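Form predicted on its own, single chain, as structure tokens, below.
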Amino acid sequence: MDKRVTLKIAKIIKETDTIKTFFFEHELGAKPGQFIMLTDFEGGEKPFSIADSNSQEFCITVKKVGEFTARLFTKKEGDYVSIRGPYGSSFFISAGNVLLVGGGYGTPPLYFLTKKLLENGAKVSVVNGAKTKDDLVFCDKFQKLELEYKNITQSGCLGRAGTSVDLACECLRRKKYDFIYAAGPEMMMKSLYPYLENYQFEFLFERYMKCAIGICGNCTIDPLGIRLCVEGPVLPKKIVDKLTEFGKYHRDATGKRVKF
């Protein structure tokens, strides 16, 4: 969908001091893993993953990290923004035993996915990790669903220090899974990757996106030239296995390579 739609912010939930979820009453027709492009009419446009979507509304979860998101955090319920989308590839909806691995504010798209997996009859396990409690989101939402859920922080503020990859490895040692999903910082997924050699999986990548329709090439990944806004942001194992830049570098606004 390339048509731009102006929408009123229906509801805002403060998840933490630096993370908010914005709700819009609009049938987006999105699938788990897809994203929208949003502008606040004051300059620029940014991509945001879809945290949930149904026939009445959809929402995005945003962390305040720069000028654009700082402006977005000043918005109130009833204010207007403009969006286009949804764009990109979506997650495969598996069945059987599945493991979802989330990291920080990259976790919310896995909530949308989880609901679809449960509807499909999957038995879902979710591990959710972050640096501190302030970056750990959607804990209460996951815990209200029929699934196995664990969370952890690197700071140890919840009683144990570690990462979502640590929890994922524990899960992999004690149970056999039919499919693995991950969303979060790329270096988190890079750390998880060696443990998934014998598993089918999909990763949700986040890169700098300008156009969202595959024209600018700013979100391409070497050596395949995969455009994350079109062929991604969800990529399967058979593609990830071939990505030489995975976990090594990304690109800035000019397209220049930047090491992680």
Second form
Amino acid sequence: MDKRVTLKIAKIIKETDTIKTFFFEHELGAKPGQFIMLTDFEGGEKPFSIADSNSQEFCITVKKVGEFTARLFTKKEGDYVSIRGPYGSSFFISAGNVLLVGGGYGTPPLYFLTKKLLENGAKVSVVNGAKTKDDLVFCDKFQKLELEYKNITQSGCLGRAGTSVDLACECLRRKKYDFIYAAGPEMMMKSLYPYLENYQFEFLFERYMKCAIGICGNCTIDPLGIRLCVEGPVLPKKIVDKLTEFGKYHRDATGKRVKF
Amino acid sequence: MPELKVDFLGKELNNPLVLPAGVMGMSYSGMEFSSKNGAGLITSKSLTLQARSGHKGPVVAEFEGGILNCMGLCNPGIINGLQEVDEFKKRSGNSVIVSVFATNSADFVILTRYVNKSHADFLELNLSCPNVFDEFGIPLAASGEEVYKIVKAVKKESKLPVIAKLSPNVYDIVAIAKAAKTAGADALCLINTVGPGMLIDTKMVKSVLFNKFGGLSGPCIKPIALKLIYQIYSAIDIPILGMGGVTTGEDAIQMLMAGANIVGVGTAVYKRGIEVFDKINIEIKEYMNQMGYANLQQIPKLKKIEN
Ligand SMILES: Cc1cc2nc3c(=O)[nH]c(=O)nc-3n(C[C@H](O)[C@H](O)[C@H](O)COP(=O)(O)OP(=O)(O)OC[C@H]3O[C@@H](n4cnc5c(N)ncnc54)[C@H](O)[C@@H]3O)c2cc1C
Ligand SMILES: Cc1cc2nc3c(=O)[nH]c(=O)nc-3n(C[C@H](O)[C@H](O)[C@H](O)COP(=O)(O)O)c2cc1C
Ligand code: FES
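Next block: the form predicted in complex with its partner chain, after the form predicted on its own:
Next comes the full complex, and the chain you just saw is listed first.
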């Protein structure tokens, strides 16, 4: 039952000034959309989505945002960290035409998903957006795969200014899609949501997690009370349609509601 | 069909299974989700006067016998917490215990006044959290005198029946239980987590929990829980909310036989999923069918220890 393993960081890739990918030589047996809890035993254990996983290795892509991630950024290849998982629900692997909408560090788990979709024979379109170039990741990785790929920044530093939702809407106008996936900031998914009324879709959500095993109740989502660490983090349309807190508020480490 | 309905301090519960404090009780929706999955009575997270974010992680660690936790009494504070409780009450017919935590009787009294103004059904005093030792020292439940003082002060103020939650980590739990009863406690809840204990990561040579120590829950504490419940049941006449490691219908029936009136199911939510309440209720009914018991009252209790 115990899913904890302590592993050496096998490889670190600097994606941008504030985003790094950490590789581990370990067969995690994860599915796209699932996450791990990671700690260095120095204070803090945090959830990270699996950006890729196979029988030899897996990786996570981390954005430096606060105390824990800043400390993680000081780690070197060969340093130990301890992980447990994989936890949570995973993406449905669709066939047909699929559109993946990524924002910031939400994009890496979509890379893992993309590989599984391609194996399943799906025709994949990916749109990847971020505030600035500094938050835009995995562009090269996606471009190496057999798929339609576009990226954009809000700052316009790569030419055009806009969001992945803008790109997604263009795709939806041009082509018929069988399934839509999105991962990124909640407000990105919130602004995409109105365009998806007639589509099947799944979103990857984030809520404050502590136990990750479904008992502490910190990651529940209103009004259903489902736990993002067990029934989520990937939620399908029929659930998202019912969420009253979607794009409105989430609960912090004390359980207090905080507005987006 | 055997009947699972049971009376607890004047409220009729649909079944004897209770969601204990600290498990899924952070939000109204978490409480409702647990209700819908068959919990007959819901307990809120232990609420304190001010919001607390709890200890840094890891806050849980798993081992063969159950889990260790050192959540550190994270909660949104009494005002926000009671809003969640009231919202739950508005949406659900189920009864709620509000659990509160403080370090002295004056603060417990203030918390009680807040709870009086809510739609809660019962008030539970968490006198026994083992995970905030560094901050608050020895749990109040370690001293019969302290327990008496607090329960007495709260009883004077409370409009709701008062449940005292006791710690197993004391020398003479019967003496503590008697102090609570003499002070006017309407019921007892036991046991809180055992220990605390620790686990070590052998590659990094660190305690797995960042707080180093954490309370044990789950299957490994069941025999301790049964023994303490049985001792108290034998010695004093008071309703008991029994808990500690209950994972199956068989475990729940053992709790009832040891003297519990109703039974908490916490850590098993992890082991068997949130559906654990429905599952255990079915298992209790199967046992009752097999033994020919029509209702819970017909399930026999152990013969009391004579002294
Ligand atoms: C299912 C899931 C998958 C995630 N995947 C990734 C990922 O692939 N890459 C990545 O960089 N980040 C990911 N995150 C977010 C990541 O967990 C936070 O960025 C990290 O915990 C920040 O910690 P900090 O101490 O550096 O920052 P802090 O200063 O503590 O917080 C910064 C932000 O992170 C959030 N956060 C802090 N602690 C937690 C926690 N325990 N659970 C959830 N959110 C928290 C805070 O709410 C705040 O918005 C994911 C979160 C969830 C819930
Ligand atoms: C994650 C977790 C958090 C808990 N938080 C509280 C709490 O806030 N207040 C309290 O009185 N007990 C708390 N407890 C103790 C439980 O209510 C219960 O007494 C104990 O876990 C034994 O039951 P179990 O083995 O069924 O889990 C907590 C237990 C766990 C596992
Ligand atoms: S993080 Fe504890 S229930 Fe999800």
